[in-house]
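There is one chain below, alone, in structure tokens, taken in the form predicted on its own.
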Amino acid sequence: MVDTNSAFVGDIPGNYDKQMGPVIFEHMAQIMARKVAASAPKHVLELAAGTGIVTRHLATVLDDTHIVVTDLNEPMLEIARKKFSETEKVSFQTADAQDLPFEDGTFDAVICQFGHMFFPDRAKAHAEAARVLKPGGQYLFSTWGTNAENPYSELVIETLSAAFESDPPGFMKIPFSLNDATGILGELRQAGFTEPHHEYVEHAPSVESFDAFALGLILGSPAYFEILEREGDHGEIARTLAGHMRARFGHEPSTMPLKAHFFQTASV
């Protein structure tokens, strides 16, 4: 069983950032940054920031705003740090979203892109966000739709299941497991947030190379360790996956559908 809290190590953060990021994270990060900028916050906390894909867009659209960037995985933050100059008002800290090391009422906004599905206790994460927000502060986060709504992930699952029929890897189901918008809105109301809002976002990113994207998925996520544990051939599996993607989405340059949920609410 792969521990997703410690699996983004070694070369995984770099592959995640360079091969996966431009295809599946960049567009959603731009949307997140625009939503945050609309309230002109002066002090922003980002949870589960990974390699700073959202952070880079935030720093570009926000003027005179201090952004505190956190993640459980220090190797991911090491990649993120390299995207900023010393003069930019961005600081980095290893932190657990369920036990934040910040004072009450510190931030104007708390944000998170595609991190909540990895939190063992989302109620604690919501409560911590509410605690560190100033009154009226904004809480924004996104989650993916289902595997079927993001069909590249279905192809990863199918490819790995065929390669390891007796013990199929399961990581790729986790990022797409938090897609019940009604249930999430209920969680936010229980946590004391006011008038939570939800919207779907659909996007069809251009893919210049399915070989590169498939290799990024295999080498840039905990699927790497699932394959390693089963003594599989990462390169062969990535090539097979790229072939399945071409069969599904057409030859490059091509597009593929993505679907995400965005949630926004305010603290009391």
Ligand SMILES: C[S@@+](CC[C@H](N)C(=O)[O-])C[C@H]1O[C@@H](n2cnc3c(N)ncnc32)[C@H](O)[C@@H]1O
Contents of the next structure:
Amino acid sequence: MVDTNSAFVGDIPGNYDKQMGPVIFEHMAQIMARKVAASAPKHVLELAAGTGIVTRHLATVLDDTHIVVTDLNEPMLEIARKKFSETEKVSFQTADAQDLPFEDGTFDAVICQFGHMFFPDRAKAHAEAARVLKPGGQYLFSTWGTNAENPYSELVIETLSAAFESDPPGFMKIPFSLNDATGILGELRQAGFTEPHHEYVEHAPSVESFDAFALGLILGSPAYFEILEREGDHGEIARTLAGHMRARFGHEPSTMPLKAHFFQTASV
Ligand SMILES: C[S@@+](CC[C@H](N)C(=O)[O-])C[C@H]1O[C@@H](n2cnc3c(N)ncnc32)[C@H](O)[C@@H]1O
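Starting from the form predicted on its own shown above, please give the structure in the form predicted in complex with the ligand.
Next comes the full complex, this chain leading.
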């Protein structure tokens, strides 16, 4: 049985990067890169970096900074690697965010876009970030708002629940499961970080093709394995999902709302 919580492997990374990335991750990645660049860090660690969507923006705005790009899943990093030339100061390493293979006090910033929802022990991830940061180093990460605040995800859940009534898949709840800002700020204080703060960001990306986006969600996330295990038809489910998206958000070119939380704090 595949661990659907964190199985970004096989053909998932390519589909994730091409079909989902431009719609839901790109704009949030630009915001993250701007926030990180504000403190002009020289040595950055990126956690759960996936296919390098944030990294690409960060390396462009901070061209003299060394970025260590990590993720639990090597297949995600393989896609990320292709986005950088040999002259760029970017290196790649598989690493679990809860058990980092780096010395204490190494980095000026530790950053992560939409990764913390997948860490089974978040307190450990915060503690590891605190450990590898230099004193005063920045810790920045983002999480999604609720499923209702990101309604495309509700349509995925509804479509999959209708397709597999007796055994509905659960993956699509996980990315939206970490939206209690007050609780997360408390976690950061508990981990010894100072003056943590939070910003709520809304965005309405334009969608050129709900067919491509729906297929990306079905083939580019661990929902792929959930459908495989239930012997479902990925193409048919993606077509049904695209129809629901059109009915909810209007025919393409269309837009749909997204909401995310950004957290920023410093180590002592
Ligand atoms: C939704 S993706 C976000 C990727 C990237 N940050 C982005 O914005 O596109 C979640 C990522 O978390 C990674 N991941 C899951 N569990 C992890 C862990 N324990 N440590 C590090 N990365 C993990 C997955 O491999 C996946 O690439």
